[in-house]
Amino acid sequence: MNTTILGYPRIGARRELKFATEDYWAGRIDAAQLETTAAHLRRSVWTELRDAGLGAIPSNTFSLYDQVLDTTVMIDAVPARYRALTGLDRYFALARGTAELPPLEMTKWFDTNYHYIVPELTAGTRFRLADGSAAKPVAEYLEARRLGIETRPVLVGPLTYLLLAKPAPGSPDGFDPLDLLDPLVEVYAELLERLAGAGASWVQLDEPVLARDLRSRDVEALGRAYRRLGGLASRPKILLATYFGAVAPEALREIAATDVEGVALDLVAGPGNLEALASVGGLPRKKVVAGVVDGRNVWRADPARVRSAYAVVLGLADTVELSTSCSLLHVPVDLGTETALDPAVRARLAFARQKVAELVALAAGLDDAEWPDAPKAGHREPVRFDARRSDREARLAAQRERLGLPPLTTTTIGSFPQTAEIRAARADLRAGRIGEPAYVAAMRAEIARVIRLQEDLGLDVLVHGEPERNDMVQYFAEQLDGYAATEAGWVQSYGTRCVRPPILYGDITRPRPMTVTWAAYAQSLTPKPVKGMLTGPVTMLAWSFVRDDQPLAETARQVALALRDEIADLEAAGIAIIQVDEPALRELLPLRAADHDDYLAWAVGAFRLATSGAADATQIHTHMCYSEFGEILSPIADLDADVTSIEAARSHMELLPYLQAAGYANGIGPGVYDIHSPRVPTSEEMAANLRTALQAVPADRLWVNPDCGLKTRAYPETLAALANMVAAAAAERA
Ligand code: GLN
Ligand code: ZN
């Protein structure tokens, strides 16, 4: 039983890439002293998976920044305006901008938390190999092979590539970038011959793309590409790399119906694929790698699992390789360097190292009788509850009475700059060199600093600042029962941005409550209504890693009933607005229409169920980030929050008609200025901005805020700008 991966993390056990990568920025060391790291970490990566024993080890999965952004540099699509630039300033301009160009979109790769660097296509972009014989692909295989590693290129598919690119801004409508599938699957062939010449058996070709709904042109393209693939006289045998979830039927028909020796399926996401490959009747010429261990969360595999799994493929295909269900990028390095974590915990547990280990293991005891199972969680038996809140008339009216707020209220989405001294009071606390005390008195100061601040700037709602948040996930996750921190858990988000997110393995409770005492002292020191802040139920599952146990929907429900609990004691200590941000409610939506549906339901009915034990004259807000809301307009009408603010100063509140249109009738505060840069809008623009917003929303249920994010800010932007939109709300109200 042979055994593979599909890829594995690049940013190093000690995150060595991401700090090379900033010193090289930072212009503290050169490019051939990044390039020296760089090294070291791809011959780590293969001499770690060749001493664990795995069969076929992948190349090509390193990265400076994005895989799609190397390919994108790999087959010369860079747009015109960075091309008076040249070697890493080119590919770090295309990455991060510079003083004078901004970088290209980044975007969310498929559901993952990782984001790529989104291609920017041109009917007029014109393909080619930029380095040919010495394109990273065939440099990283030959550098593996100098140190007797054979290994497998991984390449980000021709049509996935397509598919995730946008036309540039300007382009004629009809452009589609799969247009261009024809010119691009020639560079691709190219790439093959020279990789097949530089001694490659195998080339990894991934098509997550697969995983989503396909149009029938885009299958008519997928087969049209790899039939000429395939035929090549000259190239490495390929492997078709699916993840993220199950390939439809008329996909799998077309790649069986060509000459690629190899298709690999995700089993764990996509459990669907047994049924399609048995549809199609099996690929009986063809070797299936069986993605049977969870790539994107941490958790040991069951073995009963993945033997019933095996045992399926087994007579659907020529032979059958053993595989993590995708590349490894999605989960930390190495268990091995966590102390802290509880050994019940623990034993279940694998990271990338670990998972390598368990895949050889697994692949070697397919036939005994004996496996080690792992260790279970408990479960709860899960609590009904009517999620629903009195009707909206009756809501408004015991809040205008408690609140008095005037039309066009000002407030902010919760957190204020986190200054340096925030920092080092946390990590003084971390470190033991203050103790809790000092901590929680530095803490309060900073709350009646920012409130002082509010009230100067003549805000309406005020916030307390969030001072005492690491991160609006972890910051809760470290409160609750169910959930567990990692020391050096560090997963690639994009670029040398890495996150650390929490585990959450068992049943949640809330020991005691979370935010209150915070929340309660801001309030006692302003006569204004200050908001309890709150992360929902969708974000903090989104933001963790959680247990694959029990349905993602009860879990949720149980994040629920403790944020349920929260909110009671928020308002017995006289909170009378309570925000729950929901910045993940898009991201989590399945990669399927089908699954839509259901996923919405039960994210909805979870932020019901927090927020629907809340009084009338409570308040309650949500927020979301982003702009891109068109397929969640109605659930977010369903939320029934009172208020709900959105991420709106970039896209010029183009959102609100449809908002309106899709049934929202309460208040609604779309940001009226972009927080992302340390430009101050002036309050004529902001102004000009709520006239917009006026024309869709009514005055008395249109809020005036900033998009959210002041905590990435420096304070004199952030005081100039709220000024200038407290000037703004001020004037329109007149
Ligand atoms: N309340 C959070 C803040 O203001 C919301 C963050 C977010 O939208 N991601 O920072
Ligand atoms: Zn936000």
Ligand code: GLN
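Residue numbers count along the first chain shown, from 1. Here the structure is a predicted model, which is why all the values come from computation and not from measurement. Take the two forms, superpose them, and find the largest set of C-alpha atoms that agree within 1.5 Å; that set is the rigid core. What changes on going to the form predicted alone:
Comparing the forms between these two forms, the C-alpha position of residue 243 differs by less than 2 angstroms, with the core used for superposition.
Relative to the superposed core, residue 436 shifts its CA atom by 2 Å or more between these two forms.
Core-superposed comparison between these two forms: the C-alpha position of residue 710 differs by no less than 2 Å.
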The other form holds:
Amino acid sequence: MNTTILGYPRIGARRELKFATEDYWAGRIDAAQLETTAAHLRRSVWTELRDAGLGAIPSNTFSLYDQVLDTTVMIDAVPARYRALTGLDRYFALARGTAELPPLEMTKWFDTNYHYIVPELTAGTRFRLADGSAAKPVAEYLEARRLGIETRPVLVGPLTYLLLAKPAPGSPDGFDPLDLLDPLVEVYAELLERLAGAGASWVQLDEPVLARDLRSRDVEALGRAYRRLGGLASRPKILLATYFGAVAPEALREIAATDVEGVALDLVAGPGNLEALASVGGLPRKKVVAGVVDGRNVWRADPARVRSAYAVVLGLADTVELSTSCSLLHVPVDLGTETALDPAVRARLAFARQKVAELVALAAGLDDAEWPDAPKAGHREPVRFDARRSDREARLAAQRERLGLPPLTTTTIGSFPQTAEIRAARADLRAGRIGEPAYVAAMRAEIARVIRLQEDLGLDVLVHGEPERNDMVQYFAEQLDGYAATEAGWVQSYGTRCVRPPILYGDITRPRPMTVTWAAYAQSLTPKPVKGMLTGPVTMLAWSFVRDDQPLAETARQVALALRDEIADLEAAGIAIIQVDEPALRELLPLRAADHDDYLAWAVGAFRLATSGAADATQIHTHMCYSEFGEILSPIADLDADVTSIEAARSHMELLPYLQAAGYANGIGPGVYDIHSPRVPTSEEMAANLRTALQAVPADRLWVNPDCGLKTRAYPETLAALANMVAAAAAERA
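Right, the form predicted in complex with glutamine (GLN) is done, so what does the form predicted alone look like?
Just this one chain is shown here; partners and other molecules are left out.
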């Protein structure tokens, strides 16, 4: 039985790519040195997979930033404003912006915490294979071949690329990026011919968009695209890969009618793929790559489940190959580095390296070990609360009397830059070089400095800056029973931003307050209100590896009850504003509309369970960022937060009119500048964003804030941007 994977982490076991790229941005190394690191990482992955005994090895899964951005550059779909730049300057400008140019929009890759750079297309976009015979997929295929390793180049499929793209601002009404399918497919045809000429026998075209709801037009486009590519006289065999859910039978029928030789199906997130496969009569004369090992979670595969799925698929296809359900981009690299995990938890885990070994062993029929039970953390019986607050007007009156805030209230989202000194103090504490008292003193000094900076800037509502927090999820996970943290379980979120998702393995309880001491200290330093900062229950699940032995709704309730207790303790300490961040609310939304209502019922319910015990005079905030929120406008209102801050600068404030139309009547803080770029926007740019926002939101409900937290930024750009933001608010307020 052959084995393969659909992709592999590219950051390196020790985040080598992150550090090299950031060194390049800072001018400490040049482009050639960056490419040396990149080439080493590619070679190490290919050789590791070969030596592990994997049957078919993918290539072109490496990227300096994002695979969708790589596609945009490869097909020359670069907006005109960037064309004065070349090479890596252009590439990174598209992702991060420059002093003069804002970056392209960035949003979540389906229902994952990975972010991609959104293509921006016009009716006049002209595609071409920008690098000709040296195109990246060809170059990396030949690079592996020189090592004696045969690989399968991986491409973002043309349908997925266009359905994820957006019309450029100012595009005529009615323009749909899918209108560009035929010319784009011709570029893909040229690329496949070049890959065939280079010697590639297979190519993988990723079409995860097939797990979403599709229009009839989309299904027709799928068939048209792959009939054209399948009919090429000179091309590699095509593996059309889908993942993140089940493919609709009508799409599977279109694929069956083409000449593509293989189809990859996710049998973990999309168990319905077995039914869909049966409903179309199977895929005779095609290879089915069965995604039986979870590419998005860290639990070991259950051999019995794998054997059962394999047996079903074997009756519906001529050839079956075992694979991961999706790319392993979404899991850490190597469990072998984790020496401090509870052995009972560790026994159930597999990271990318271990998942490859699992596949090889499963295919050989060697993994017959007993399936270990999930460790438990002490069960907390469900407690029923009335998850309703007083009506909005009563809360608003009480909060106005207590807070006395001006219109166009200025604030930040929560975190301030994490300096080298802050990180060093945290590392010193872990290593035992300093004790808890010295660490606390260092954090208190940083909090005092951040409070003074905000007062000097003239911000209205302050934050303590979160110097003590390593990550907005991990920080809380380390203080809750039922969670485990890793030492080096890094996963790429976007570009060089890597996170260490904690592992939620058992029932959740809060043994003690988690944030109260820091928040109370910050509030003691200023007469201005300081926000208490918490991470919401949905985001705590979305950005963790979560147990799969009970419904997510029940796990979310457990986290919500812990947060409810924390909010009560913050109120008792005198904190008047508490922000419960839910940036992942949209991210976890199921890809199929038929599943939305159930998810939103428990997701909104968990947030309200966490926050509904707050007094009327306590102002509850939430924050969301970098997702397409159009499908959850009413649920955002249903959260009933007094103020919602939301990413808006990079998407040109496009959400606000729709949010108003959906009946949202509470406070709203659309981000007036993008923090994921080092660029410092002018005060006038931010004022223009505010004027746009004021067309949809009255001034007494409009808050002024950045798009997101400032943790990843440096202090000079942060202070300059915040000064411009305060000036913009003052000008519009006047």
